[in-house]
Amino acid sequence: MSTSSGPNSPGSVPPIDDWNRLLDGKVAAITGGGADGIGGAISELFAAHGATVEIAEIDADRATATVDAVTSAGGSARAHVVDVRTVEGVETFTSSVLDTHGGIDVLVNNVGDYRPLVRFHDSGPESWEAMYRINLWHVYAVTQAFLTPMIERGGGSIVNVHSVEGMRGFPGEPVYSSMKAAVAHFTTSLAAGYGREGIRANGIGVDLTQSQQVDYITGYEDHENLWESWAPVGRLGWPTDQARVALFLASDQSAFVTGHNIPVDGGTKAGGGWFFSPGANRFTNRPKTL
């Protein structure tokens, strides 16, 4: 399979021309966002549309390497190499932020892993422990740590980055699925908490996009005819469909939107979602064959 035409390419994703800037002014803090994925998407996104772009990345080289997209393409950004899975790596980007800016405008918490996967008959606290910091923990410190700047800067937009597991049932590992269904509760708990202090908060659950973390085409090059049955829309996902709702989440396109946690599945959670091979004895969002 191609990746640079056809309908499972970047290139598949209709182009919009005519959009004004809607960040202009604003400051976006990203969690995640130096990644070659999903957070790297909204990075380069936002900055398109006048943002300044405060990065929380893990990776030096990927928070390098987004900077220097943003910054070649003529927007702002800085990149803090820090863990939020950690107090201290919270505490360093936050304080970072607030120092240099004051307050935030927009938040979008995008850290998230499945990894290490850990069937649950095999599970303990330990591998809890680790679903819990990189999908749920961090959402709260972070979230709790730029609320107040964020409300005495005017109000602002949460943008919380899921998975579409986490709105429906999912076989391959409940305790993963059930971080992110924290994290959509959160959501919607949050923007009916703080609305009236100028906050909206929304998630995006996430499906079917290829990233550094889900491979959606190795292995399936052989395959691209079944995207029809895998998605309604019939092609796979990359990271610019999720940074676009992103952008309508965060910007006042979106301010009567709040509370709500949004499928960027390609349609799969309508569609049905996951089904039972039984020739290979497992679950599967792409099944070649049952």
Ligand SMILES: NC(=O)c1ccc[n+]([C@@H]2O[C@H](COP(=O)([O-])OP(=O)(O)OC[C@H]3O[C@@H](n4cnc5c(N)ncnc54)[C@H](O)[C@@H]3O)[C@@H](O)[C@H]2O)c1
Contents of the next structure:
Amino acid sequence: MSTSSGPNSPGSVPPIDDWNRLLDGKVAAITGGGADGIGGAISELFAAHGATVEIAEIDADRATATVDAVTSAGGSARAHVVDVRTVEGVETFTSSVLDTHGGIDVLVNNVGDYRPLVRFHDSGPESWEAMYRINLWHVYAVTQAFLTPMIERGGGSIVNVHSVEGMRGFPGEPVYSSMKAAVAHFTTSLAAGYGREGIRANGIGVDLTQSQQVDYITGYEDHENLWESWAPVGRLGWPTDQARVALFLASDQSAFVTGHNIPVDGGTKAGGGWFFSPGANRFTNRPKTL
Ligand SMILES: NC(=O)c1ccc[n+]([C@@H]2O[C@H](COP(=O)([O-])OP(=O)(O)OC[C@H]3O[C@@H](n4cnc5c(N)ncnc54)[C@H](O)[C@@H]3O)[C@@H](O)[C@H]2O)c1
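Please supply the coordinates for the form predicted together with the ligand, as a counterpart to the form predicted alone shown previously.
Next comes the full complex, and the chain you just saw is listed first.
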């Protein structure tokens, strides 16, 4: 049975005309929003779509560069130089944002790092703790601080940036990949638990994206030709590739999407283990060279 009004009516879907600036009037909190990374690109794109952007960033120069880029393009952004691995850092960021705006509409948990890569037999409690702090702990802490105000504001969208390594076996660092898998499953579970309170939660499984942390260009003179083999789409990813998906997930364009983790990876997960050999013009799962 169809209804003419209320949450089950066609009228509950935002009209297309409202979608030119997808985040007009929204407040978006982004961790790790420094320039030259995925969080920086997300901050710039969200601001271009009308959001007031609040950034938590450990690197003051990268933070300033993002705020400058946003403001010179006519947008609104503020940076908080904090370490989200600490209780104090999370408290400073979240209380300042909540004191200013009363709540937020969008949260992007983006901070994370695979370094240092430690083979599991060489790892120990100290390296496990470090991986936990930088990849998972703050996702809980920042989400926990913002969730209730988000619900009180009428709902919102949470986008967790994790990794395709949390969605497939990662031989290099199983502790890192298990933290990313935990972020993905936290996302799914949060969505299931809080959808009725207006909260949507989705994740992005990143791969192959050029940033300060993951430099795919330096050290590969022939990289332009190698991408055909490395990625099904045949090219390197850029932070803006990730930002566009984050924008979709943050905005009402994805109003009926929650609990999903989307690999934004140029097809590496889909193609798992298969490489295109341009010389032989065929696919192989046993490449003889890079
Ligand atoms: N680039 C890729 O190909 C790739 C692949 C898989 C996963 N990821 C994930 O994507 C996310 C973004 O990575 P990126 O490649 O843009 O890296 P990046 O290092 O360029 O960006 C991360 C940003 O977070 C900031 N930051 C780091 N530690 C912080 C802390 N403790 N507190 C506050 N800010 C902090 C950094 O200064 C930087 O601005 C991470 O979660 C990363 O694990 C990236």
